[in-house]
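This document opens with one chain alone, in structure tokens, the form predicted alone.
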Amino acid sequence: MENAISIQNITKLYGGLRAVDDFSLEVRSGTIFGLLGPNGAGKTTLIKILTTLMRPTSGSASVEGNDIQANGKEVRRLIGVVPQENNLDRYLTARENLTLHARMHGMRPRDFNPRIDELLELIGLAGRQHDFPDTFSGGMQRRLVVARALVHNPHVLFLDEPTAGLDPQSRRALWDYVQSLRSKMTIFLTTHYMDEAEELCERIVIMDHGRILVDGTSEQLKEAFAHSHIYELEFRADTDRYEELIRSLPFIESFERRGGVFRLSLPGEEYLKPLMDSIGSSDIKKICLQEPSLEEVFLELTGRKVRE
């Protein structure tokens, strides 16, 4: 099937608000398709719609072929969803919470004791299995968490910020996890993580008030906003007099500065050298040209004010 997740103008609505306004989108089977967001931009209801645990307004959307609403039943067999938060059972060993879940899909034990062993093996757990959770560190239970959306050999994983609050380590563990089930299923992840997007994500929507603003690759997203020229400067001596008279110049769009380096952006590259006339070169100790990053596209397109 040429795609596993089909969207035709969901809209979903809370009173008088439109957490997701008319949306619709086609994901591809075997892909690791990104979703990004501020807060309250709608990523976690449309998960919420796709996963059957809510109902839409209007509209409707499908996975691997199977309506959400009218074959319910089956969309939950073929899927799996790792949650926010950590919704292990405090009271279930490791493995018996992965027990647990693949008896609620009418596995035996015969099939599932050999793929819990593989998973737990898979994600450093094997040595712990016989322990709860709560002895568990954050990293320890996220892996867990999405072993357990495993266990069932689902066709669509559904990670909902599946690194949120982790640490480093952690994070680059199930990076490398996620990417070995690269092809083998189709991956639907929404994260507040740029670098993760562009680690994991061949493609890569951002949403906001409940609509698309942008499709594409990392690469296309960056080089559709790279309308503005962004130019790190650093000095040997003087900075403070240089930041002075840098700020003092009409065509400078905007201007930054961390420590002794400054970053400014120009209209285009026809403004470098009224630039470097203005600031003479004697004292330059670099300056190169960057390309915007995927944060700075998020910004753009959601703006930069802090949200709840």
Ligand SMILES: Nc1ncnc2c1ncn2[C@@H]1O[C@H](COP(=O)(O)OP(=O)(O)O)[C@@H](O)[C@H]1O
The other form holds:
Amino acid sequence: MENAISIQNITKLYGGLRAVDDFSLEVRSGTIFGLLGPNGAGKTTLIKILTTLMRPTSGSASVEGNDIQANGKEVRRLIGVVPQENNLDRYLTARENLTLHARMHGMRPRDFNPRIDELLELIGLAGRQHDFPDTFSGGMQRRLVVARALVHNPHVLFLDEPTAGLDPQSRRALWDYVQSLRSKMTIFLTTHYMDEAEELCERIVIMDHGRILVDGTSEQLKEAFAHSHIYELEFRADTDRYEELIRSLPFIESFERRGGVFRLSLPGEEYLKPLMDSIGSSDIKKICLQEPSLEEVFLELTGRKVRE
Ligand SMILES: Nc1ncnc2c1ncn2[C@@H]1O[C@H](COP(=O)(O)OP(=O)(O)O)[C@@H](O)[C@H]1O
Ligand SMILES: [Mg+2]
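For comparison with the form predicted alone, would you give the structure of this protein in the form predicted together with this ligand?
Time for the whole complex; same chain goes first.
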């Protein structure tokens, strides 16, 4: 099947608030898709609708061809869900949490026991399987929630901010794990971490106020939306004189000096030659282009105001 997820004109109103606004999207099978957006953008609402936890106000969607409303039961069989908040049962051990999930999916012990052994091994919790989730670190709990979502071999995995609040080591471990699932299933993840989206997702949609703002690969988004060309320059000598000279050039968009290092932006790369011609090259110790970041694109599109 070409598209694992297909969304047509989904709108969700909470009273007068339009949390998701006429949202349409197709996600190809076997890809890792990233939905980015600031707090309150509507990411979790959309995931709740796609995972049949909530009904849309209008519009429709399907997972592997199954309508989320008419065929909810089949959809739930096909998907694994890692919700934004860890919702482990704290009165059950790690293994019991996985077993309960398997039973709810109608699996038999001879099928689920080896699968659970394998998953516990993979997430590095085999040695802690008889302990309670409250005794686990945030990273361990998160890995357990991911493992639980995979017990019944889903075709489509939904991850709602999988690494929020985790330390760098746990984030990295979870990324590696998600990478290892690449092409085995379709993964739909939300995040507001740009590095996470860049690392994992082959396609990124940035949304805000319930709507899609942009759609593409991280390279395409950076190419299209990070307009500035930022260079770092360092001189061997006469730094003050060069500062004065550069500041006087009419095409310099912004200029910042930190110690001996200049950081300046040009309106386009065609201004690099005039810049070089005016300063001459003999005293330049270092010049480098700063790649535009996905974070700049995100801030440009969604603004700098703090949300919720
Ligand atoms: N159950 C709810 N009732 C009313 N408003 C809600 C509810 N859930 C979310 N919202 C509001 O809907 C908007 C989208 O929220 P959400 O989908 O959680 O966004 P995100 O996951 O991108 O942070 C926010 O303005 C939020 O406050
Ligand atoms: Mg959310």
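Keep in mind it's a predicted model, so treat the numbers as computed, not measured. Residue numbers count along the first chain shown, from 1. Basically, rigid core = biggest C-alpha set you can superpose within 1.5 Å across the two forms.
In the core-superposed comparison between these two forms, G260 has its Cα shifted by at least 2 Å. With the core held fixed, S60 shows a CA shift below 2 Å between these two forms. With the core held fixed between these two forms, L294 has its Cα displaced by under 2 Å.
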